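This document starts with one chain, in the form predicted on its own, laid out as structure tokens.
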Amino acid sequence: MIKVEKMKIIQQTEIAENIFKISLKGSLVNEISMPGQFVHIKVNTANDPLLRRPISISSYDKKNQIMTLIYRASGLGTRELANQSEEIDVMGPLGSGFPIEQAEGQTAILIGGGIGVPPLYECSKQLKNKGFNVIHVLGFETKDTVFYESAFKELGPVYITTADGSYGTKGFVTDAITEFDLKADVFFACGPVPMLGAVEKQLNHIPGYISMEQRMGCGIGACLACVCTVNGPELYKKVCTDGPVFRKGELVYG
């Protein structure tokens, strides 16, 4: 069920350069049903900005209530949520989620490019305690903008690419995938749409998800605004509502 909720902040610190990470406690938590589920924020209570700001789940406990975003103080939006201390408006959760429950086989790889590395930590979480073995192949611009590859390491192998080869392997996810010739039988991935094309191009020869980012406005499938094409006779899909997790094949791409 989708809850407007004041949630408590709890902690909130930067964690890479822009990036923060957001600890919230609430009964909102307890109506999270899949990893890759995201939020929708009302950063302040004025007119500017508007709109909400979606955000993705990055994990959530819902034994004690407690959810942690990680987001990127980009825009107004987020830069005005990195000031806030005491509590947030939050509607959620929305959208479907990764279904870690039809995913069979041994091993997975998880594909995280930028801010659509977050949800995949708690994909990774679930499939590791499902009994997979999980990699993790994770890209960012420079090495400044690296983030959570310890937490990732609790659960299975990291490979880190940055774009400027400030750490890592130089390139992209899928320059990394190519040199370490990583196998898995299911994949996950979530971040720039370039990015989701040429992983799901790559991976095609084994099943997958993909997790959509898209600019929204209401987040509930009103307003049209995160609408994507996809194939067959439907032609486009809703990303808040329809996604943001769609399974390989289903987005077109460019």
Given for the second form:
Amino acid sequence: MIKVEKMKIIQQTEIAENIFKISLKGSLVNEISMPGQFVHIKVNTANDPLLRRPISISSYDKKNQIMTLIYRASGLGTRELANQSEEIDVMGPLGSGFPIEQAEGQTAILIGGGIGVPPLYECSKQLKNKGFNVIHVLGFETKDTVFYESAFKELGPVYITTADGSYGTKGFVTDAITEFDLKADVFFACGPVPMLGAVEKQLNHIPGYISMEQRMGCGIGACLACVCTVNGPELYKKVCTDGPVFRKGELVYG
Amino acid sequence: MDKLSIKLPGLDLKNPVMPASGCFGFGREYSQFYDLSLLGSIMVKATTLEQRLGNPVPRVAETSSGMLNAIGLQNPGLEKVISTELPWLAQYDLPVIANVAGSMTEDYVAVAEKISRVENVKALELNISCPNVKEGGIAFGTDPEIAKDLTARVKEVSSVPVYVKMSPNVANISEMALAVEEGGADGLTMINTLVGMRLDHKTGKPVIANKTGGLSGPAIKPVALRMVYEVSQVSNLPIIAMGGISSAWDVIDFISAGASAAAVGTANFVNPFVCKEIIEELPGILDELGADHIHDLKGRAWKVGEIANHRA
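Could the form predicted together with the partner chain be given as well, to go with the form predicted on its own?
Time for the whole complex; same chain goes first.
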């Protein structure tokens, strides 16, 4: 069930350049049903910025009713969020996440780009719990923006790429998959749209799940702002309610 | 709630608050949050004769205290709205205002004729002012003669009263209002969005794929208020006002400017409970203002006397 709740901010820290980790406490956490879901946050009580901000859930702990989000403070809204320290207006959980229960095989490869990395953390934890070997390929712009490398390492091997070559493999996540000849039975990806298209092409031979980003209005399916093009008779699906996670082959890129 | 109940052509409303078309779908999404029967009415998503897929993305961009959208009238088409969406809404004690859109006069007439016969549709909102599609009716909304003729044609076939949605993208809004009144309109809804644009700082290119979009949200409230104030003094038609309404005090402002009812648009995206909260807060505000009924405040912005006793 979707809730709107003033959640208590129990921790907020900058973990890499302009990358913030915020932990929120509240009963909304009880409603989260799968990794890859997101919340819609009103970053302040003013009219500017006006709209809520969609932010993916990085991890959650139902026992203690705590969820953690990781976001990049890059625009007016997210910079405002970085200034908050008491409580915040959260709507969620929203969308359909990574269907862990449908994943089959022994090895899963998780591929994230930039701020697409966070939702993969809970995904990885749950895959690991299910008995999968999890491999992580995480792409960032520069060394200063790399985060959560050690956290992912606790779950399985981690391959880092940076666009400028300042850390890990120089280039994109697809370069690391080629360079290290990484093999898996299923993939999970989240990141910029061009990255998702390239990953889907490269890993076309295995099943996979893609988490999509789009500009959003309402976050609940009413405004039709966040549509994405899909294969099939429907042509459009809504990222906020039909996604954000789609099965490989559903999306049309470009 | 008697302080809030009002009668308008075709509409017997528990209260004068309703979600605006295009900002509430057909109600399904918001029914997760509260009982839609609390609402005065619901202005459902624009319906066209055939299914429309809408515009490419990005379709929205945020602006200071507002947002631009260019959804492009995406909707499942008349037959599906009649067979699926409106029957679903019938479970609620809720008079529906069906928003009718099209590219040609014949489209409007065909949609109006059929949709007006659906039992829970109590009024039509003629969408002659969508700025976001190439053939979205913008000419119908900016040329008084064309608007008058279209209104008359739709009136001929409609089984329920017809409200015309006014475009703010005109030089003289009163001239347009009087034209549709002459065409036989039963009421006005105003205002639609203002045509606007936002550029990406780095590339210098428009952020929205459609290049321009319709501006809504608190940023446009002063424009909407002025237009309601102006039109309500020259036209005899009741006005359902919209344009940046996000609080009960905003509703009071529009009633004071001369509106009979108010619709809430973009604010639903920010707070899904906003319509419910406004309905709950209004009686207390009326007490504070010493008004026995919300329409005691109607037109007080321009009427002589402290509180105008003018109930619709």
